[in-house]
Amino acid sequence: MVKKSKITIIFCLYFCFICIPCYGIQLMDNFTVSGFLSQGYMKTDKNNWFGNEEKGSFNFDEYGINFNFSVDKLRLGAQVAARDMGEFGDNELFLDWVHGDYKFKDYLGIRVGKCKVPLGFYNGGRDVDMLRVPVLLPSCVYDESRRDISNSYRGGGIYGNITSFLGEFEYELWYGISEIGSAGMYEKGVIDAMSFNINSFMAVFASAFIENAYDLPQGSVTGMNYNRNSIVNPEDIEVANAATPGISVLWMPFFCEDLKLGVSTQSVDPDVVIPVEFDGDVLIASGLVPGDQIPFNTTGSILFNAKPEYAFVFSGEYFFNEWVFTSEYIMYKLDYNLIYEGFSPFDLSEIEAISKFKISVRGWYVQAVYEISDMFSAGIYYSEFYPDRTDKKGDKLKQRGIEAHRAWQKEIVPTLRIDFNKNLLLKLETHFINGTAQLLTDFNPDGISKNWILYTAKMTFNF
């Protein structure tokens, strides 16, 4: 029923708006209202990325309406939005951004409120489909699992434009709080990673650890009972909002007017506490009384004790006739300890395999977009993502009993954009993917395939 209603919406949009150009509503000289509505479809031949794409999903949309008021050097604005991305969002209304800014001079302005994080070229407008050619931004840099910590902040910052003999510079410095929503993809990713770690420990390291701890003969621990799905209760997880300072600088050099270079960085430091229910009875056989058990407490909690995480994005864009070439590179480090409490008789915090992590994440893409005509544009990008740059081939993962292809994700993505008029567009896109580094185990209980394809289509109306 839901699918049929969404299909009806798409066709109504097409027939109602394809011949009717619309513009933002200007209620008075200094007050305007504008908005957008996007409806998409996702289908994979294998694997699920955001929920249930393998069966085909219309749970892929964005809606938004924004209000802008300006007088002299003061601007006030807000946007209310809703979105759905597979299992996330569920079209619940939220305040996407609301801020006021005052521009004293070209080189100095101040902005306060709930503001978008200007990380990379596209993060500030990632929900506005008409601003770009691709349906999905390259996930190597614009990772959906990090949206909750990099989308916006509550706080303030300064910005401005500076012209010098080197060219024009745009800058923004900010400090605020990143609001991490509950039941979001960031939280889901934390739970999935935690389950991965415990699953790996139980499958590969636990037997030897218990034998050493109890001075048992090698190979005497022959079986371990636990229920992976009961390890973490998502409803009880606690994720605190994180302080997030950052800076963004764009440079348009005089010697090449068609070139734009940028660097941006953001620091986040979220606190996460995960209540755990662990069914971990250990069965001892060889050399001992068959059926003997080592008692193991079934409840506890896991605390992420993390150092601040600094993400850097280096960006470049070049315009050549009807071509636009773009490339971006992201790097950040995850450095944290997991503190386990309540898991007697063992102190799991002392086991480095599941308690100490220092991982350098890398991702990059190159993209070419060509404007064929006023109606048609085409684009293609190639991207690579590595959750651990020291394990690009997955050798470390294999030692932990995990498939090697979880160590990377590489994509070739062609896109066709059709602008029927200034207000209605359609996009068709295919992702040819090798690797599964950004997939969640919870959405793929029957296993994950190394090579897979994601098909997407999306229609957007804006006014």
Second form
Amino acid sequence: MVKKSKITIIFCLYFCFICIPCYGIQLMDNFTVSGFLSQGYMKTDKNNWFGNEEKGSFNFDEYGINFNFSVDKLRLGAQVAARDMGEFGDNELFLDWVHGDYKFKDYLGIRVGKCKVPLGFYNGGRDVDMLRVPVLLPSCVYDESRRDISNSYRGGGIYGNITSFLGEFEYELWYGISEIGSAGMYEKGVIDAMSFNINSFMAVFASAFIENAYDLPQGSVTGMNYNRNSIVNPEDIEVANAATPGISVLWMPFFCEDLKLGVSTQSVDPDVVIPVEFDGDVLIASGLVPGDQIPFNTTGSILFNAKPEYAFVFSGEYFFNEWVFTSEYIMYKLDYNLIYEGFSPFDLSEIEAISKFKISVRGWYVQAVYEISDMFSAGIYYSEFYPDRTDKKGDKLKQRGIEAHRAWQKEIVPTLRIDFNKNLLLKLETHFINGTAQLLTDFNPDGISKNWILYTAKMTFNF
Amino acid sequence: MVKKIVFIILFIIMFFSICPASEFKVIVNRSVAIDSIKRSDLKKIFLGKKTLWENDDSIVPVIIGEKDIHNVFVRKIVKKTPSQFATYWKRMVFTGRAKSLKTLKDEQAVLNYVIVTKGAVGYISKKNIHIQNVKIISVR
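Counterpart to the form predicted on its own, namely the form predicted in complex with the partner chain:
Now the complete complex, all chains and molecules, led by this one.
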């Protein structure tokens, strides 16, 4: 991995001295090729976010190349990319987007194929480092665990630009399939959330079953003892593709051409089937059974069956000469059932009460970016994220024995961007973070700290 | 004291609002049936939002690699800094929204391209070049 990173850096330095057009290579009048190559580094003082950043990680890169071919109103294009983000991506090539685009009029075009989801200002270009000043987009809105469901769709849509007395509107309506795929951070997030549920599930049933089977008095079961990693086998998890319609509207009001307001929404309906094997001990009150514990084993599967989930992003951006001010707000509701199969000899009818979840998620940020000179830009953003808007202080989590700081994540993030030329840039960034709502338990087996710092640096070459 | 603060605020606003003196002409291919264009429409063309002329012919915008005139044009017409303009187009290209803008190295190349390309629109400085075989349009 280190070898690969060195090669990337050498490539960047090599291209630093070569003059390549800023707007892609134009092989012919109607055929262009563009590309990018980024290598980053992440280091935290505590906690792991995407993998193993506490020890420092070069597993943070992106590569991509695209072509565009156009004839009159028809345009064909495709982009192939690869990325590595901690434990995710692993530099496997994927088709980022590929589509045919026909524009009948400026107010009506049609796009068919695999397209980027226009959710918020930055979702479509979230993997392309040079399109922004920060290294990491505000995670409150551009949550890495949602990337798998909101990155792109396979389907079609219409789009256009309409000018009226109110100003200028850009719209896009689409319908398609979100290819969520397995081994992504979305799947990992579901497993992490489910682990708490599995605890509850086992606690309820082991109590009822064991007490009955062993003729023990009520309240004899005092706890469970098992290794969470032995419950779920990630390779057997099935993640279904999900239908995803959506709308995006941008408004540039007539009274201020430097202002851009937007609202975008995406509905997605993801299902995940998780095989579960419980192998552990049920802890019994002292003196009732030999050794105060009873070994227990059962297997089954849990279907994480989500109802269509509607994510809304409200966006605003204001340009003032070298300044750009941006703010976005995201809201969505997770509404899902857990459907259990197997788990003999448990009586599954008794688990209705812990099978339904409704959680409203909220996040927002404000950002200011200033272009100091052609070479230097500086930016800063503040963001807040709450996975359950009814539990912003973590009181409910505390009642379940979970640290309160898992209920929020607040970040202050200053960035310096250095553009050495049109093709090569370097960014340096620090995240001062309070809260751990977006961290996965699986990456932090030794516990999670409430206050932590993430340092990032990234170099990008593009043409 | 209040006057002083107002003066300072006005000075800051004026300071940030100053654009370099502009000396460019907008040129189009002779096939384009217009004599003038609104600045807002020209802005839309160079942002890839307006892609068709009134007669439904495709618009072919071309930008110039020479920094001085390009910088003046994007600041005055598009109301963005050159860096914001470049990032905007990169976003369009890398998210699959458009193909790259045609970029030519100097004014003579732009002029030659606009002469021979149906629907083309570009900009060149008012000096240093003899303009012929294209239509010069005014910006309203």
